[in-house]
Structures are given as C-alpha cells and as structure tokens.
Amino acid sequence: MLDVGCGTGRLAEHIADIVGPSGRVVGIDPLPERIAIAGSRARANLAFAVGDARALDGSATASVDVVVLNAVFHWLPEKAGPLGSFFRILRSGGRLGMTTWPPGRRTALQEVRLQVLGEPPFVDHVRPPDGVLFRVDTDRMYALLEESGFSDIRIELRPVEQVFPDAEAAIRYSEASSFGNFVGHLPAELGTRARDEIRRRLQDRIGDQPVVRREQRMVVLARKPA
C-alpha cells in the first residue's frame, strides 16, 4: 500500500496495523520535516520516504495493491499525470482511495487570509494559487478517473464540521495541513506580521464564538481493471 502525501504518518501507521506482518505500507510526502516525524513510526511493515505524487517514475509498474491519498488531491494543480502514475503502479485489480475537498464556499479563515494577503505590503509578494483553485466536483472527478482507465468508480460527498476554540487554533490547523502554503511565500518577518493580522481580524469577526468550519468531504474509490 502506498500512502501519497502521508504527512506525519498517522494514517499509514493505522493501515500498517490492519495489513499486519504479511503486508507492507510505504508513506511518501514532499516535506522532509514531516517524513522526519513519520520515521519514528517506521517498523518492519511500514516505511517512509520523501516523495511527490507528481514524480513516481521510480516506482515499478504494477507493484502496488492500494494507493491512498488523504486530503491531498486538491493540492495537485494537474490531475491527469498523477492519476496516470497511480494507475501504472497499481497491479491489476488494485484499488485507489482518496478523500479530498470539492469546490464550495470559502471558510471565514480563507476569506480573511485572502483579504490580508491582498493588501500592502503582502500583496507585493507572489503567492502560489490557493488549494481551493485545484478542487474538482464529482462530475469532473468521475471523468478524470474514467479517462485514466479506472473502473468501479464510487464517489460520495459527506458533511464535515470542525470546531476550533479560537482564531489561533484554526490558524494552527490550517498551517499544519497546508504544506507550508498558509503564509509560507512571505519572508519570515512579513509572514509573522501577516499571520498576526489574519488572527486579529478573524478573532474580531467571530468575537467570543468558536471558529466553525462546515464543508463537504469527497470520498473516492476506484479500481484498476483486472
């Protein structure tokens, strides 16, 4: 099993517990800092390495039974290439499982962040496109999978609600899950200033209430034909 974008390895560790000693789980992530943390979970049937969904040329064809991406697909600007790589490395009958975020309304934190980063002096620094721009809806997801050769495609939308006690907690979660893209494009001093301003404005917006994030999670299952 290959966990693409494994982060600090919690999901990969859980899956390694499921497959047991007769299986093998490998987790890859583009950030060395995350792999350094994940490495503490490694054992006989669980390994981690720095790697990218867009660069799987070193993985052997038909060498994997399952490919998993948890909250990763919406970070990929180009979809067909990675899907083609997943299809190639899967064995016949192998499975692909993903969770991702479909298009939807911006959260309060996303709105405040875009507002702050669109103002001087932060706007003078080119930032990468937001992950929301790389989201696809269910119809497009189905078409992408079908075009890549997958069959037995199942797609579900499931409601998700996350509650954070304050603006700081919401920002810390976003920083941890955004591959360094929260204010990472800014020089260190400006990044700190931008973060502080985002936190202040978000806290002013919500007052004494918690930050509530309501979205839909897309759950995707597909199979490589036998």
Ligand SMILES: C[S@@+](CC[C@H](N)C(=O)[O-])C[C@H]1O[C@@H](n2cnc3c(N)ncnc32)[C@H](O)[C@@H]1O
Second form
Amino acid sequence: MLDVGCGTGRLAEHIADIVGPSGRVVGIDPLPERIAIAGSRARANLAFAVGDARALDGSATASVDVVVLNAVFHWLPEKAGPLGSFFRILRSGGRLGMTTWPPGRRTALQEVRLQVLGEPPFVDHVRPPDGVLFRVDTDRMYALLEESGFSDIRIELRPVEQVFPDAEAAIRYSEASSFGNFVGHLPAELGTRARDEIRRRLQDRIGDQPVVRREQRMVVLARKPA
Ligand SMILES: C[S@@+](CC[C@H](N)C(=O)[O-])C[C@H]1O[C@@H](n2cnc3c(N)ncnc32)[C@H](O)[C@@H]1O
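Can I have the other form now, the form predicted together with the ligand, not the form predicted alone?
Shown next: the complete complex, the earlier chain at its head.
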C-alpha cells in the first residue's frame, strides 16, 4: 500500500503493523525533512521516499492494493491529476482511503492570522495561496472520484474537536501541520514579529480560556472497479 503525504510516517508505521510481514507499505512525502524522520521507522515491510502526489509517473500501473492520504488532499491545488494517478497505480478492486477538511468557517486562529498578515509590513510579502482555498465539499469530492473512475464511494463527515490550552499551543500545532506556510513566506525576523502578533491577538481574544477548534473531518473511501 502507498501512503501519500506520509509526513513523519506514524500512520504508515501503524499500517505496516496491520499488513504484517507478507504486506508492504511505502510512504512518500515531498519534504525531505519529514522523510528523514520517517526513515527511522523503516523496516522489512516499510519504506519511505521523497515523492509527490502530483508526480507519480514513475510508479507502476496496477501495482498497489491501497492508497491512503491522511490530511493531505486539501493541500493539493489540483485534484483530477493526482486522483487519476491513484486510480492508475491501484490494482483492480484496490481501495483509496482519505481524510481531509471540507470548506468551513475559519477558526479564530485562521482569522487572526489572515488579519495580521494582511497588515503592513507583512502584507508587502507575497503569500502562497491559502491552503483553505483547495478544500472541496462532499458533492465535489463525490464528482471528482466518479470522474476519475472510482466506484463504491463512501463519504462521511465526522465532528472533530481539538482543545489547545493557550494561543501558543494552537499556533505550534498549526505551524507543524501547515506545510511551512504559517508565516514561512516572511523573512525570519518579520516572521517572528508576525507570529508574536498573532499569538498576542489570539490570546487577547480568548482570555484565559483554551483555544477550541471545531471542524468536520471528511472521511472518504472508494474502490477501483474489479
Ligand atoms: C497534515 S500533514 C499529514 C501527514 C501524515 N499524512 C499524517 O497523517 O501524519 C500533510 C502532509 O502532506 C504533505 N504534502 C503536501 N503537499 C503534498 C503533495 N503535493 N504530495 C504529497 N504530499 C504532500 C506535507 O508534506 C505533509 O507531510
């Protein structure tokens, strides 16, 4: 099975335990730093490599039973190309499993971040497109999967609540999971200033309450027809 956007490899390692010695799990991620960490988990049935969902041309057709993407699909600006690749490399009857975030209300942290980055001097620096822009809703997800040839499509929204004790904890989580995009487009000194300002405003907003993030997680299963 192939774990696309495997990050530091924790999920791939868990899946390798499930598939056992007769199975084989490969995790790919575009960030060499993450693959370096994941690599320490490698063993006989588990391997990692730098790779990208948008560049799977080198992967053999009909070569895997399962493709998974956990919290990755919303980072892909274009969907049809990667979905076509997943379909091609899956064997007949193979399965695709994904979790992702659908569009929704911005969290307090996202609002404060956009506000701060939209003000001088930070606004003078070109920001990469906001990952929130690449989210798709369940109808669009269904259509994309159908157009790519998948069948047995199941899509569920499951409520998720994350509680962070303070603004700093919420920011640290967001930095770690936002692919270097939190304030990564700013020169180092400005990035530190922006981060401090975001933390201060978020903490002002919440007072001594925890930061609570409520979202719906989209869970997707689909199959390549046998
Ligand atoms: C929120 S992390 C999830 C990591 C891992 N799947 C997990 O559940 O722990 C999102 C991951 O998607 C990866 N990613 C971003 N763009 C990608 C792309 N075009 N192809 C593959 N992975 C990508 C990032 O490098 C990051 O590791």
